[in-house]
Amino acid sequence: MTEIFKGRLAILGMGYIGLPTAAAIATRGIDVIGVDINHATVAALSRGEVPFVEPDLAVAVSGAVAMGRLTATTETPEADAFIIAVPTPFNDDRTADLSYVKAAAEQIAPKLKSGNIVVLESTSPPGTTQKIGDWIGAVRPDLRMPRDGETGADVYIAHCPERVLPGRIMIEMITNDRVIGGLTPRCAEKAASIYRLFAQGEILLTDAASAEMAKLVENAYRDVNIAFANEISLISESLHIDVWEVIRLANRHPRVSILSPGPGVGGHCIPVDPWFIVSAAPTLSRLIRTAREVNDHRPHHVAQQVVEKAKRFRSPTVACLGLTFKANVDDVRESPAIEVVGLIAKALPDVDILVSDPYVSTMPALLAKYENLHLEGAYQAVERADIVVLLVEHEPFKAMRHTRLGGKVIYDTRGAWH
């Protein structure tokens, strides 16, 4: 019979992933305890407030808190199941920094009882779920950890990667298919009992390492395809061919679907996760590494092109439109647009650079040191500029009338005005 989880659930990490998951499960009638080391986050949640912007999340959280189904604390409690949704950034050498995951596992370990479930949701290199078993086992030698081929473990450990799109998290969390990889088949089945509470997509059971690798491969796939588009852009530019026209024509082939080039790849997933594959198999990941390098080089190329264009003027004004890592969101994490603006500001210290983004109201910290940068409304920036650089295709920029751009040097890195 299909098992559905009953009992108390603790989720460690109340960020973009942990909090929506907590809200989705709490509104299905399960008692959820949100655990976070950040006191301000816990205080906000305890008041029913959400510390970041995500459509429909605030309503779900305030409702679950008001009903008493969702509570928040800095102390890991006893529970029947634990979900780990803490950060997995990379180290300076681009290997995965698993210190947050290890800390979470060690917080859970003293609280574990026989029959408990532990699920890792954080994006992680292959073998991390197994490491969680090892870290917990080191603290709790009294509990039998799951081992492939053995039955009779005391705790069930699995990986369930998250693939939601920021801005659509509350929808995709429910509708996306879920991959659940257990350290044993029984672990996967036990973890699935939690996701059956709210997931409407298909639940695909597998082993832990395959689930870990599948998530990384999804993001590497995106990265490699974006790198292909960026390389085509570079080559077309050098041959004085219009890349947008080339891609438009090539995509009329029934089996070709080239993505759009751009100023680089941002956010905290696609530029990070492929490195976890590279560090797991450095000599074998040649294409994945090269794609990362191609995409990482983009901001430098775009900035260099702007500097070249500026040389045609005695005292130019440059308008840079867009700072976020992609269109129509307010997220500036790892944004290539910010990198481009910083590189231009550094290369052209005597040039006024007007920066505009409808989603950003204060100059991002990384750019604050440049005195030649000024935040400006888009229309004013374009009006005053000799050179207009489009970095993010926000809707208001796309809708800008072409007459406003007349007589300016336009560098449209997203093809929005093509």
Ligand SMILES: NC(=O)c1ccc[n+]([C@@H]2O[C@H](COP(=O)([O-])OP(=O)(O)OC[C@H]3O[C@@H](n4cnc5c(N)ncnc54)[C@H](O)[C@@H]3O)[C@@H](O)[C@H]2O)c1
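Go ahead and give the structure of the form predicted on its own, now that the form predicted in complex with this ligand is out.
All you get below is the one chain by itself.
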């Protein structure tokens, strides 16, 4: 008989993954407590409001709060199961910063009872789920931690990495297959009982380290393919060949599917996760490292191209369209567009740079120090500009009439106006 979770669930981290997961489970009739250290986030959730833009999320959250199934707090409560969905950034040496995960595990530990489930959703290097068991065990030596090949554990610990796309989180959370890796097979099965509440895709059970590595490999695969497209773009540019035409023609081959180049790679996952593989096996991950270096350099190349174009003018005005890391979302995490704008502003301190993004209402903190940057509406920015740089293919930008762009130097990093 397939096991389905029926208890009380706490989720630590009410961000882009934790909050949608909380809403998806709460709307299935489970009492969910969202835990976050940000008091403003907790206050907003308690009112049934969401702190960021994601299609269908606001309706799910307001409904779950109205039903009394979803509550929020800054304190870790007692529960029957805990999901950790906190950030895992990297350190200066590009190794994983697991301090948030460790803090979450240590907050959970005093609340644990025999039979509880702990699931790590945060993307992490292989071995992190085992470390959660070690961290909890250090706080709670009275509880038996799960060990591979052993039976009789008091708690069940597993890893279930998120694999959703911002802008489609509420859809993909339901429809995508889920990989669940346990410290023991019983741990994986117990964790799966939670995801069976809402996941319609196939649930694939494995060991914790394989689940951790699978998530990193998914994002490294995408990073390598994006790097290939960006490198083809560099080569085509140097040879004065239209890269968009080259890719269009090459992709007519039945076994070729080249991605689109861009100004870099952003978001919390792809620019970060491949480094976890590199740090785990530095001498063996040469291709993955090179792809990261290609994509990390891309914003510098784009900025330099804009600076070169600006030299054609005596006193140019530059319009940069887009600040988020991808189209039609408000997520600016690891955004290459922000890096490009900052590099241009630094290189051209005497040039007015107009920045526009329909999803960003205030200048990001990383750009606030540049006095030559100004937030403008898209039409006003383009009208005033001599050089227009498209960094993010938001729908309003793609729909802009070409007559508005006439007579201006255009640098379209996304091929949206090609």
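Positions refer to the first chain, counted from 1. Model, not experiment: these values are computed from the prediction. Definition used throughout: the rigid core is the maximal C-alpha set that superposes within 1.5 Å between two forms.
Asker: Is L45 among the residues whose Cα moves by 2 Å or more between these two forms after superposition of the rigid core?
Answerer: Stays below the 2 Å threshold, so no.
Asker: Taking the rigid core as the superposition reference, indicate whether the CA of Y16 shifts 2 angstroms or more between these two forms.
Answerer: For Y16, whose C-alpha is compared between these two forms after core superposition, the shift is less than 2 Å.
Asker: With both forms fitted on the core, check whether the Cα of A64 differs by 2 Å or more between these two forms.
Answerer: No, the C-alpha position differs by under 2 Å between these two forms.
Asker: E383: how far does its C-alpha move between these two forms, core aligned, in angstrom?
Answerer: Between its two positions, the C-alpha of E383 lies 5.0 Å apart after core fitting.
Asker: Using the rigid core as the frame, report the C-alpha movement of I353 between these two forms, one decimal, in Å.
Answerer: Comparing between these two forms after core fitting, I353 shifts 3.8 Å at its C-alpha.
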